[in-house]
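Single chain ahead, by itself, as structure tokens, in the form predicted on its own.
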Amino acid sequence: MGLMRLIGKRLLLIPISLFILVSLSFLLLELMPGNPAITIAGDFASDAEIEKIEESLGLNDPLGARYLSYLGSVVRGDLGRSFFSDQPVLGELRERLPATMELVFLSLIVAAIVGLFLGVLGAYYRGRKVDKATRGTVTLFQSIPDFLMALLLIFFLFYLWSVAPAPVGRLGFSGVSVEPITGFLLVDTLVAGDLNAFVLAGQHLLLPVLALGIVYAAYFGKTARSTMATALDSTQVEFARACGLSEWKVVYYAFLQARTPILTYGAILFGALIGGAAIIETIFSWPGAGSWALTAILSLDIPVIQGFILAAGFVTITVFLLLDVLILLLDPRVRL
């Protein structure tokens, strides 16, 4: 019963968090410099033309009235229409968000595998040559920006060695089309039974996933090393060694002790990856929500920016909720 009460409390925080997110995003976008009407009309438009566009978009309405109107629309599930394409923002999100989520999920898996391996290895051999090598690798990964990592991978894996396909979209110039079911291309190709399209989609995921995964592996590596080093020095691990358990078992039990902060940091990185994927999506012509929002920012397409912020915030809040439930299940001490 205590577990269900804690889960209920966290569920109650979701609408409160979303209300704060909607309000802050609306107010911050109002403070942005520039006028969308001028961007739409062009630099040589007359004042009358600009005023007409502002009137049609509702930009001349009082701030309070616009806020209440937007809040009511969000409650009804209406995120508005793009200033430029006149397409519903919610429809664009449904089409583009799965591409971003697929990229983020796979990048996070790569980052976790590489980062945990380096972190655990460094913690176990701390102070020795292996530890210095792993720390140097983590520092190298962290010092390379993700866009530079992407360009390096394109140069070596695509241009120089030809082991990866052209960095253009989710299926490149193959002409292959897949009926969207979930929006996750790997899942849709398997549902359709098209193994050739599945392999092609995996090949095009290789470079962007590696670009994000390698860079973010550094954060996993640093967290894993510090938490595992503390766990390996604990009395529980000393007792396990005194009982004659193998080193693999000792490391396993130490990892179980250190898993909570690692899982928490993983959820934080997930939220960071949703926004951080925008540049990678642009480099690889990836039709995701990140590159779509980046284009909207450059053109002051406010409904699109607001829609992306709300969608990214909702996904992040949901992941944090699932993480809280998982930690409550894995570590009963947290319930106290």
The other form holds:
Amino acid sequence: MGLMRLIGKRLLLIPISLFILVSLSFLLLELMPGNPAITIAGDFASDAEIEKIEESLGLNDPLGARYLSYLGSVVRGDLGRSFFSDQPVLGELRERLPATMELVFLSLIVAAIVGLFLGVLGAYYRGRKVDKATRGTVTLFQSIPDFLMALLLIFFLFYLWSVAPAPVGRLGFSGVSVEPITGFLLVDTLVAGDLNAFVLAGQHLLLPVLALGIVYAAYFGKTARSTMATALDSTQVEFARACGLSEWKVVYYAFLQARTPILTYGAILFGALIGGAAIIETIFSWPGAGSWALTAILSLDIPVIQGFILAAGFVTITVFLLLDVLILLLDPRVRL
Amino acid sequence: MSETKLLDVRGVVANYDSPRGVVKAVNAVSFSADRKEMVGIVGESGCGKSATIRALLGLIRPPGKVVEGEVLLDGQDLLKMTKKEIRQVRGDKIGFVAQNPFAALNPIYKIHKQFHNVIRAHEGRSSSRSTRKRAVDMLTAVGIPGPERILDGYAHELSGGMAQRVVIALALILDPELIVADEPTTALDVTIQRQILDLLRRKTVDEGRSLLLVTHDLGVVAQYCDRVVVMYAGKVVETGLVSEVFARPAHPYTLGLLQSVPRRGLKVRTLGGRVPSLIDYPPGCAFADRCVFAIDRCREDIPELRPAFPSGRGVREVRCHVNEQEVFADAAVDR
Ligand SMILES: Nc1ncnc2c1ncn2[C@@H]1O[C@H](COP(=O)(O)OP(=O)(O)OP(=O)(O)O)[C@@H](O)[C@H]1O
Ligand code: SF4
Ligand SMILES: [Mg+2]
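Since the structure above is the form predicted on its own, I would like to see how the form predicted in complex with its partner chain looks, so please show that one next.
Now the complete complex, all chains and molecules, led by this one.
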């Protein structure tokens, strides 16, 4: 009962958040410097040509009118077409967003496993050699930029040791094609029963996932270390020990306390990584949403930028909703 | 009665490494507790009461370390045990009752699961049904009505008194010989305090256990304990039967504690000053700066524990250079 009401409340917030999101994405681009018409036409275009393009893009209409027409089309599911490729933004998002999400999701899992391992170990052996070693590792991971990590991984795992395939997209030049259902290749290949393609997709995910996973493991490691250190110091943990529970059980009791902030951090990272994976996507020719948006920003491709902002915002809002529900489900104290 | 005491703590030293130096939290502490005996440990905040309790449960964690001493339980030295052995002792031979039950109980697990985990930690695989039956019996024994319902609920659904009863039931589920309670009633209402202490007394005296009761409350010690251990700055400064110590305090610090609560037959005097830093233990008596009886020797010589009031009942010891008669004589002037 109480749980459903709480979830209901969170759901009600979604349309409001979305409205704010749409308005922000509109305004943000209004404030952006530069004239897309000039960008499209090129530096050597005549004034008349530019004016024509401005006219066709509706750039000369008053702000209010443009806002309303933008709002209207978003509600109808029309996110416009790219200024340059003329492709519908929505269709492109459908292909690219899952590619990014698959990458980000797996990276976060790797980051969480590696980071939790380091953080919990450090918290448990606080102030001792193990702690210094794990903290050093975390600092190292954090200080390596993700693109450098990617290049290092490519150099060793692809170039030197040939463990991983060439960094070119989700399936390389294999010519394998997969019927898109969810857009997640690991899922779609399994659904199609194509084990070859599944392995191929996995191999191509390996390096970018590792690159992002290792770099972001640092963030999980830091949060895990500090929350676990607090939890391991708590009366609850001392009481569990005083009852004679094994150290594994005791650490697990501490983890039950520490998991909420760690999960929250994971959700924040998820939102941040949807755009934050852009450089990794570019390095690995990954047909994802981040690199697509990055290109759009550089060329002032407004509909694409807006579409990306909406999509990333929508995903973030959804992830936080799921997080809220998860936290409610995990903690019996909030249920009444 | 028995020749060996149930618990015999001998010369335990426990230090914490801190950035400012070594904190001597437990400084050669010795005391004992017999079966059916309730021993109170009193002293101001920060004088090492909890650290002492932790030391004997093997719960001093880095940066702390027990560096010396023996903790004999039934003649077995707990400090010499392996991690695994001491873990088996905790819960099974020593039950621990924490100060704040809501902080001690697991908020995520149902109460039954917590009993189940404790039993399983000591007895290996046990069926959920058998652990449940034992938990129901134990909850009934600590005076919880409707134990079945409690077992299927969570800690936050309980009142403070009920939660502390659950903690006591968890501490007693494996029938330990010794109960250690670190300020078990400080977090509770006054009316509940008495019920919990009565319960602890029943469980100790009627069932032949032994209880260590850490408290700030001298009234509680006077009413419930048989013997008292007074700690100051990591050391035991006075021990003896409660009736003797309260009637004739031998140590100026004990006297100060007693006088800070208005009592018949004693001057009221507030205890000025603060507990000194446990990092630089002074070359003499740690109480010297606050002591109205201090003499020159107090600042040069660390006093040793020695017998006091030899004519009184029970073993009486005090750590002070000044004769106990003098201390008591001054205290009782108002009578
Ligand atoms: N983890 C730790 N690191 C450093 N010093 C510590 C640590 N735990 C305890 N101490 C120090 O040990 C000394 C004794 O602390 P302890 O908790 O035993 O006091 P206490 O008598 O139980 O006080 P209270 O009545 O407030 O519970 C204190 O000076 C405290 O600062
Ligand atoms: S030894 Fe001296 S300073 Fe310490 S308590 Fe006794 S009289 Fe006071
Ligand atoms: Mg304490």
